[in-house]
Structures are given as structure tokens and as C-alpha cells.
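One chain is shown next in C-alpha cells, namely the form predicted on its own.
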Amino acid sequence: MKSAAPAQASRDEAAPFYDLIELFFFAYRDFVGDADRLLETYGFGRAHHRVLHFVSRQPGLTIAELLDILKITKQSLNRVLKELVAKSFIEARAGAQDRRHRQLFTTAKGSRLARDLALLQTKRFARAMEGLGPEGRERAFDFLLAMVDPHERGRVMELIGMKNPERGA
């Protein structure tokens, strides 16, 4: 597929690059619209989609670790988590070192949906990726880490799960 995005050498340098927020943002609601339709069979919204797909990628996280993660309010995940509980998609177990840490953990009904949003939304990155070339999942990876604040970096990678947290800082 042909970029269609302006020349960077002729680009104001205190203009806003609309067209790439406007692109992210319009990306980001197709992205996260397929999740959300499959959501709503189950009555939740994106709230519970990364409440879910961290429980699953991080089995006996802590809420204070989820907290860290998601940076959302104790108020506003007690809230979600307490549905997903109910609902029999996470439970929640005494801490293994210390019972007072409440360690969270997805069901088998859990894991199965957390998976098929995965899968839903890894089809859409697929499609993306296909006229990219073979390096296009390299260097979308590579914008993405960017975009990440700096800081966060080697958390952000240590949670993916990546080896090297050095790439692409």
C-alpha cells in the first residue's frame, strides 16, 4: 500500500501532525471496535477487555500490579474486577507469600474469551501487516515501543514478554 502522507521535509515543525493523530485515532477505534462487539454479548466493555487480557497474559498478577499497569483508579478497577469475579471470568486467590495480596488469575471461561479477543484483534493486525513487506511487524513494533513513554520502556517490554529490553528504546 502507497503512503499518502505529506513530504516530512516541507512539514511546518510547530504544526500538529493531524493527519497521523486523526490516523491513530481512527485506527484505534477500528482496533478496539472489533473487541468491543464481542464485549457487549457479555454485557462489558473495553474496561474489562484489559482487566481480562492482563489476567490472562500475567497469571497471578496483584491487583496493586495491575493497578500499575492499567494506571486506572482502585475505585475504577474494583469496580470491573468485581463483575468479572461475579461472572466467573477471574478469580481471585490469597497471595501465595502473603495471603493479605490478592492474586488474580483467569477461569477456563476466562482464558477462552480473553483468547478470542486476542484473536479478533490479531486478524485485524494481520490484514494491516500484509502489504507492509516482511519487515512491516518489525517496524510496527518499532513505532509502537515509541510511542511508549521512555520511562516505561523496559517495564513495557518485560511485560510483552520480550528478551531484549534495549530494542527499539
Contents of the next structure:
Number of protein chains: 2
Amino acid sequence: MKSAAPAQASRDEAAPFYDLIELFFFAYRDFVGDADRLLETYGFGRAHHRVLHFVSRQPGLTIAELLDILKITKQSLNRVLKELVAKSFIEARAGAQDRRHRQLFTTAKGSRLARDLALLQTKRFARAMEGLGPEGRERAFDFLLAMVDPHERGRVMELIGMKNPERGA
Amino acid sequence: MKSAAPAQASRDEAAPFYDLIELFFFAYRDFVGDADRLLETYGFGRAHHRVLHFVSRQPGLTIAELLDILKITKQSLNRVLKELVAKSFIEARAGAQDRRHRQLFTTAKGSRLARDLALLQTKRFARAMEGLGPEGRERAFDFLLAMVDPHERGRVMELIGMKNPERGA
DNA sequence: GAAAATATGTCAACATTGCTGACGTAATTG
DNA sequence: CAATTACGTCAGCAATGTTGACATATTTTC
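Okay, that is the form predicted on its own; can I get the form predicted together with a further copy of the same chain now?
What follows is the whole complex; the chain from before opens it.
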């Protein structure tokens, strides 16, 4: 009676994917754990990592753009950004065109740490790929992208450099 | 001069997998975001979710076992567990054999919420699978498992019910 | 050029969820 | 009965998120 569908009502009665849910949880925990351990030696946390990462990936980023990526408040960002600047991992300069903007750049020290962190996490991906055959990387890419909110995918694709932001073209 | 390896030294000079690193970050954020919104309506956070989830999955779990899964301190656990019990989402009974143990069970209300949360997250997986072909689920499983620390995989496999804990066999 | 809007910084207070350390109590074990 | 085990609890601290209010510099607009 409930519904006309005998097999499964769009997934309301079907069994949850407990395995994937739990695997995603453990996989992500181990993934960030790699970075956590290195960050600790600098007195930094995950929040610092995220800021350092995106600044290193997009030198010249402004505060507003960074806030938009991280989706936190300026107060939260400022707390960690201040430390990163104080410890000379990041530099802020007045915007080239609009001097109200602050453009963020990693210093040599900051670039090094950002790269080391990325390489740590890359190592985990690389080890995972070894057990997954030659197409593992593409499949991981496709799976992860498919897990992102559909209306966020465009922005994410731009971020990771897979899409031209339609500038001059 | 740097090293003898011209192609790439085990991945020390190779380009980091920035795309996967960032995709994993955004995918996981959206994944937990689904649950966050529902939890908020109950005044619960992610910590409550994890406790409710594992108790619902393994009724009769003891405090020590739960601590071992979550890898947090008993004080952290107790804080959220106390609320879940107070609000009647979880029940704690003295252990059957050893009365020092507390065995945890979800109430009807707790089971319902746990299932709703799992279904929300399952929906995201299911939508992702639609774009990935028939083998998407297995590939996602394999990828996620491969991302887990190798020495943790056995435990995780048991948790998700893919491995007999070698009891009577 | 004065006024309004924009980009950012900062202060204060609070919530969630980790942590450590110390101590208490009930139940079991030796 | 003493020691161990399993758990609960109190107190305090840290990281990182939040709101709200207000200051300052710069650019835009009328």
C-alpha cells in the first residue's frame, strides 16, 4: 500500500550503504591524520593547513575569495591567518588594482610546508592506486567529484584547474 | 645533481595530486553536511552522530569498545553520550555477564534518527553512483578501503561486517 | 569633494568537541 | 579482602567554529 513501487521506493526502504558510510569516515580520518602529524611539529592545526594550502595553490588570493572557498567567518580565518603571517609562512600585500584588497602569498618557507603536506597526502593516494589498477586515479577522481554537491561542482572544477574561468575566450 | 633518479624519486619530485586532495576535502565536507543539517534540528553535533551511528550498528556495544572505535577519550565520549541518554536516543544497561560493563542500545527514537541519517548519506552515494556505471559501488568501496591505513583495514572490515571475527570457526 | 559602499581588522563572548589529570565507585578477580 | 577493571565525573585547557559590534582604509558614486 505504501507506494506503487515493489522493489524499493527511491531508496526510502532500501538498506543504507553502511559500508561506504563507514569507509568514507575512516578513509578521511586517516587522510587528514597524515597532515595532522606534520602540522603539529609547527604548532599548526587543520585550519592553518587549509589556509596555507589554498593560498599556495592560488597565489594572490584575496581574503574574500579565501573566505568563499573555506566557508568560515572572517574572524575564524583571521585568527589562523594572523599566525601564519606572524610566523612568516604567508605574506599579505595590498591589492594591485584595489588597495583595499589584501593579496595573499606563501613565502618560501610556506611553499615548502604546503608542498610537504600535499606530498604526504599524495603518497596515500599513490599507495591506494597501486592496488586499484591503471584506471584507479580516474575512477577516484570521478567518484569524489560525483560526491560533491552538483551545484558546487563547477566551482570545484575551477579550483582544481579543470575548467577555464571564461576570461578572454 | 640532486639525485640519481631522472624520472621521479619515488614521488618526492613528482607533482602532488592536488585535484584528488581538494576533491576529497570538498566531497567529505558535503557528505557530512547532509547529516549536520538534520542533526541541528535535534540540537546534536557530529560527535553525537558518530556515537548514535555505531551504537545503532552494533547494539550491545560497551563503552570500551566504542572508545576504541572512535579513538577519543572517555570524557569526550561521556559528554555526548550523557545527552543522548538524557534525551532517550540511547539506553545503557549493565552488562549481561560482567555488570561493570555498560551495554549501549538505541531506543526506537534513536534507531529512527540513526536510520534517517544513514539514508541521507546513502542518498548522496546513490546519486553519485548513477553517474558512475554499474560497477561504481564496488570501485568506490575499493578506493575508500585502499585509503584506510593498511594496519587498520582488518578492523574496519570487521566493523562493516565483511569479515568473521574468527569466533567458533 | 562629501557621502556611501566595500574590504578588511579586531574585540568580546560563546559553543562544540577534542585533550589531560585527578579522583570516586561498583563489580569482578585473585 | 585486596587489587584490578570498567566506568563516571570534576576541573581546566586548546582548537576552531559562531554572532555581533565597531574601527579603518580605500574606492565609488553622486
